[in-house]
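Presented as structure tokens, the chain that follows is alone, the form predicted on its own.
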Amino acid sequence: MAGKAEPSGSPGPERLDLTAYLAAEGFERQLIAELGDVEAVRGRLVLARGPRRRACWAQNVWLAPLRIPVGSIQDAARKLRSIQRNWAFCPVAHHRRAALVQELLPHVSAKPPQFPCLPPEAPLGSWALLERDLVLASPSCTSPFPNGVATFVEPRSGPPNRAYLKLWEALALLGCWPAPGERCLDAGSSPGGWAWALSRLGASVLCVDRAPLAPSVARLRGIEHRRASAFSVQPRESEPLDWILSDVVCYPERLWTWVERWLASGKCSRFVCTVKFQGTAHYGAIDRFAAVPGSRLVHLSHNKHELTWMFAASSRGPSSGSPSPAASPRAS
């Protein structure tokens, strides 16, 4: 009975033949449609039978869900601690009771790291209280961040907007970022949030947009601005590039046509592109981006009605002249 100690010999964790998907906030409908058949929906948590499926609209995927009967708040915390140390709490139901359980678990540091950095390396599980006496937990998840939410130390001044957070998150997940002197193309760069972030890494950035850059960004070292259509730089007329980056507002099909040319040319092997949607009419483009071998199409925690496509043909860390990558702190 809830509130009392669990009797000796009561059921322990049970591995379930399902996967749990945490929808990006506000995009539960898109995730359910993407998954197809689902077993249950509990808030943003969507349960589906079988192994992991493609789930671009999921902010985190619980890979090994366990059904854990619990007899009390203390019992829930004890059983979670017996599985592993680090757990992220996912609010679903019985919020006050669940918060009391989380208070009894080891503290997971939420201190934002300074970019450039790699994601935390220590395993981070996710758990939710589905009923007063029932925990759903997965010791392994796809995101190294609590509930898929990446946070960083943000500068008090400098960037013209907060769009750079998407780029930081994508590069951290890729595990590599532009090194000093590397040549980057920033398509649709105005007002310059991504260019600002790239300049801080020491990269050389060609910004292409009909709109102007913020004056503070245009003055930065390594920034060149070309007033033209975002996709006017074509591989047949360009020297090889180290990175192609795009946060331009356009139809996904147009972005794909341009990206496909660059992929076919072999003149660039690292991409970070935001795929933006208006309604659901252009969701078919998701299949094209997702089909590129070795690439990732995800909803970042800093995305809105958009996905981020990332591709690094030969993933590597920064060059020796760049700051050494450091994993974010996990626990204090």
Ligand SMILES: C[S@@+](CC[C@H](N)C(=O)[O-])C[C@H]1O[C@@H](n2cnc3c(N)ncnc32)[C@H](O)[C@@H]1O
The other form holds:
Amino acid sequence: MAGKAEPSGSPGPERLDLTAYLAAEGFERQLIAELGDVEAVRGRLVLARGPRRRACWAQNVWLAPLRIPVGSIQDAARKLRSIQRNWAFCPVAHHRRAALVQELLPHVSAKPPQFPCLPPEAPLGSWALLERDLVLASPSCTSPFPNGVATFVEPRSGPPNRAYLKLWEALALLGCWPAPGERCLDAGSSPGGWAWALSRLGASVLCVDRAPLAPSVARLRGIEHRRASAFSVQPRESEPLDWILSDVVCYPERLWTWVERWLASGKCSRFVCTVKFQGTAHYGAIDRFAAVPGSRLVHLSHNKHELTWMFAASSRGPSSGSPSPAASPRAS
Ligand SMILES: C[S@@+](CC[C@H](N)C(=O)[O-])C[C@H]1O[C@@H](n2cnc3c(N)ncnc32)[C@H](O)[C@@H]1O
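After the form predicted on its own, can we look at the form predicted in complex with the named molecule?
Complete assembly follows, chain above in first position.
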């Protein structure tokens, strides 16, 4: 793809020596600082030379950006369609014109799936209209969700808050979730959104928080609540656990010291932990979490000023009953 002229006369796609990073909303500064030298910034889209770099503050990474000169709206749609079927539109500029291009592309289902489910499997590219006559498009991206935004069918009643969406997103990306009867520690559990979600999976959950659980959650099957600091639950005195799930509000270093002990003990091999920040003072801890081999540190679409660290040791095999790509197919 070296930008050769097409039969229509307009130049074809040209592969760029760039990676494009879509910043999580409101975290553009963090992403730019994390990437170091960047080539250009267009809205939330940050372009940087060379292959993929660590980018915890990106919600999606465009792995193979193509520069596609386009002669018209129809030409843009035709060129994108000729590369692949499924495209997510990333609004950057020329919004009206871009919307007209998107209308000519095959429909990609936006129907939220029901958790538990794996993310959609069909390849999903991303594209943006950078200039009137210039498309930037990447057929492959890191997120299976359009612009990295995960949606799920939300129950009308049941959970005490919407924090469970963060846990669902993490578990879907991890590709496994607690199976019935698995032992989970829900650290910083109150008022109980995560506990509610874990109980629905049939897990056996020890909730530890100084604050009380919502009574409706405390009554659920498989829930035990301890009013204490989560950090008092140490591997030396504990039975092995299948999962540690932490949403504790604390300094990232404190969380790391505790997690590191659990990792070293080998008594738990699956983790989902929210790493929370106030200001930029504790960003140093990001390196510690990100350095754990095989783990992921990401900004989920349901995260606020926080990142989610996920780790599932491969030696134990899939945990979740039988994960199936239950998410809706791309085509409608
Ligand atoms: C964001 S809330 C958790 C929300 C919860 N995941 C849910 O789904 O409802 C953070 C919680 O951390 C708890 N917390 C703060 N320090 C703690 C500690 N040392 N041990 C346990 N819980 C702590 C707070 O009491 C608060 O309930």
